[in-house]
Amino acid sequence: MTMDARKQQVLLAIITDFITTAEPVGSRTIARRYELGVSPATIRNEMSDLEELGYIEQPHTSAGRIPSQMGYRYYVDFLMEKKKLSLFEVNKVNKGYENKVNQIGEVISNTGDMLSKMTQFTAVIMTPRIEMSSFKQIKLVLLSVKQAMVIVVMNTGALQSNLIEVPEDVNQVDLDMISNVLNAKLGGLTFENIKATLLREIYSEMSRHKNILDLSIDVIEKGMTLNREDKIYLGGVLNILNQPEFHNIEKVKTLLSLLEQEDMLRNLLENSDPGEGVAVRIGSEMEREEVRECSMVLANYHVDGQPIGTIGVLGPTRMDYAWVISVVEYMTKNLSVTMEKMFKGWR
């Protein structure tokens, strides 16, 4: 038995219509909502023999179907035409990228709380990859005799800073030296980027401060490490409540403490990575039982086109596949745009 172009049309037309009503879809129904040229018995037909090839289900006797994993999967790849996002929500989007903020958090969470109250559906974002961060300023301040601070900034806007021993007879006329080495050597430099050969030049031209130098780097490089570590937020996570598939007590508790957990859900996004183009993870292909009514649509956001982070949408299966997958891949757009401006200072 195979997928012809009647079965693709009933499949079609029982996936829209439960998108819409989130009730079982009956023949009389498709017969009644849809032009399809054929009678209720020919759908009736052409309904047992999609549920026979695993495209839709039958949650109860006498119900009408609803389709399945498989079925949601085929639509996606096969049937799915994306719709346009209208002015008004094109509109809607550019303004919220308007003001120009100066901290890559902030641009982060208007980003999920827009994403959130467009789709009505969980925002779910990774910050930006450390690895892809580099320096933005370095600073070395003199607190007391023999104890400084060393003070990283990095493009995204993320902070680091600890306390380190220096000798007695250093002032800070020679830490700012120190400084202004360290920002003219590794300013605008990823932590990746940074090489051998490079710190053998930075202590060549600082000899005489190389303890210094040394615990600078360490903590420079501790701070990375620390930090390696993307950062999840989540936006419009009580939308899920409104869901009729999660009226049930029990999968709204499943579902909320996966989204309690950062690192699940980071492995989640991890295991789900989009590569290029928007991506859909429905149910079971995420992996974890906590989203198995669920599905993902995602992307990668750029800068320089490097991926640096991701985006998505956490929503029931029965979701506007069409409308979200326009959306989330607008919405990256934007924030590619935006963090491409952020990185290079608004320039």
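Superpose the two forms; the largest set of C-alphas matching within 1.5 Å is the rigid core. Residue numbers count along the first chain shown, from 1. Note that the coordinates shown come from a computational prediction; the quantities given were computed from them, not determined experimentally. First, how it differs from the form predicted together with the DNA.
Residue 141 is among the residues whose C-alpha shifts by 2 Å or more between the two forms once the rigid core is aligned. After superposing the rigid core, the Cα of residue 185 is displaced by 2 Å or more between the two forms.
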Given for the second form:
2 protein chains.
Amino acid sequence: MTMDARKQQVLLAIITDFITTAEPVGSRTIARRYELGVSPATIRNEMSDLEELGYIEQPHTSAGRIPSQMGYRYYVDFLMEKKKLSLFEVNKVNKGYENKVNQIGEVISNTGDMLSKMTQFTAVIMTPRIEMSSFKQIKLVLLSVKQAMVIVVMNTGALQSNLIEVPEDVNQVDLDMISNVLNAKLGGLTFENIKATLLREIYSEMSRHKNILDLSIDVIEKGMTLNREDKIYLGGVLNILNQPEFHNIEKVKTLLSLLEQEDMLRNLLENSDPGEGVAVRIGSEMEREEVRECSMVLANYHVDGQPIGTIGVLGPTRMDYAWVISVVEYMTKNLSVTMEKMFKGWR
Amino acid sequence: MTMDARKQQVLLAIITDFITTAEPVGSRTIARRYELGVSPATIRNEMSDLEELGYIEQPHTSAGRIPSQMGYRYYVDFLMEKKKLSLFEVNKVNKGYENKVNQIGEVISNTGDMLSKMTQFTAVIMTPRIEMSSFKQIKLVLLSVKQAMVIVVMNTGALQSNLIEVPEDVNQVDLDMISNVLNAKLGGLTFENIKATLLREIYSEMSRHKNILDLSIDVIEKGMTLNREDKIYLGGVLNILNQPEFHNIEKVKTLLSLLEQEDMLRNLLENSDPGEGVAVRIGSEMEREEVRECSMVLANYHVDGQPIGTIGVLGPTRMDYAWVISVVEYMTKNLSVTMEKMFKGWR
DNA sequence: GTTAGCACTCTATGACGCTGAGTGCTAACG
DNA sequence: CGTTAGCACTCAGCGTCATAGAGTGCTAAC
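Let's see the other form, the form predicted together with the DNA, since the form predicted on its own is already up.
So here's everything in the complex, that chain up top.
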């Protein structure tokens, strides 16, 4: 026994129905709502086959069928028809990008909000990965007697600043000198490329100025810790509470506590890199137990052809993939363009 | 009929019991568990009185009694015995402050985490209010051709930075000049004190240098918007899901969505300023509908005798006030000391 | 004033049976 | 030989009902 056209039709009908109703769907319902031109009995036979093939399952004997994870996968890969965003929605998105184009954070959070509003699920956005960008410039600014600020500009335009303490006898001239050395040594390098050898080299160069040696190390260390600062933005977390599959407090708790732990979430995202285009990860295709009943639709956004971050939507496996994929696709494109514009302006 | 010693004992027993069990407590339970030396019947009589006085209520005829909001209030004001933190806990808190004393954000989030872990409720911390602090120094640093960074240092040591775009022909010398003017005019003033007149004054002074006029305005505006940047840190949000009163998804949703909206939360906090010492706000003593079944224990933390922020714990009205109050009190003291140390080091 | 006793109330729980949705099988049909 | 009508069967969900248990309020006795 193998998949044929009518089985596909039936599977499509089951999934379509289940996505909207969240109820197991029976043979009668399909016969009534979808015009397959056959009787419920025939559909029952097909369903029996589909179950044997593993595409659908039965919660209990006298219930209808629901799609299995494999069913969703088949649907996403072969059956689904992509939807197109309406003009109205396209306009709404474009409006969302008109203001506040000068702050990375604003763009990210705007995108996330729109994404969650349009899909009614939870939006997940990783801010631009700093590992992929290289140092462009490092500035050290003395603010008061013992306090200075490190400002690191990356080639992507990303910018990070941090406070450091400095010895009392350090003045701005010293700091400028240090910046110069750092710029010369580190300019154009990515964080990954900064090896211990290089640090030692800087160290020795600095050692001519004994009293600011410690400081230089401090700066590097700060820089390295800043490295891990790529944040994850979440939008519409509470949307999942509207989904019937999350009427159970325990499930809510496990999922929310996953979302609360940024490390885990980052891990999850990094382990399901979408590569090019939009990727769909269904249930246990993601490693973590907590999202076994969830799916993610994700895509990378790019600057200069380089993927610099990931954007995605997290919802129950029973989500409207066709719609969500279209939205993610469109938003990714827009986000890439917007980021590109911002970075171009800065370089 | 009026409150007397035995009624107090009974009320205390009811509240104590209800706090731990979350179940209505009956006369038998009290007679058994708390040694009042009287029979259940007598306690029933007292309970009847207490109900008439409004301190307790009955969910339904054949159930025990639960404290009313007024009952909790009476308990907090007159009956409760403050608990003391054990040496073990004091040590844990002190450890928490040992590292990372150089970043305000770290201190805040550390405090919040400890607070929520120790109380098992949700911790709410407002970062230092910037309105209360005055400008100490403003720096403008040119980063690239069209891009500069504004760094604002407040007298509290708080620090804010923001990116701005500048015209191409502006160089660091121009920026230094602007910083100087701004420092001269704004130094020592709080945000509140910056009036339109002052801005106009600066404006006119700047007008000598036509081409950087726009820039100056930009800087001020950025500064003003930075103003509203006092964030609210939340710790242990999911703890409330462990409370039996939040087994209902709808309640969870309303409360969480309140917490998600920073403006509302800020409003809530600002409307219940604790003043000196630790304040307790029970149920509808706070204005918002969403927290009618919650209480907050809050206190201000200080630098130089000035309250600069608020720290609090949010939980169901049925919380262990004695314990929570002690924890908040201790944490506030510690936070104040730590902040003071940080700011002293910076001034 | 306190307490034992008792009737009363009301929730929670579990058993029971019914209903309706849905299936799987079989036999008849084209 | 695929399709379908018919039918017996299964099972979750729901309402009903009776029971148990916790707790009260009242009364009368101490």
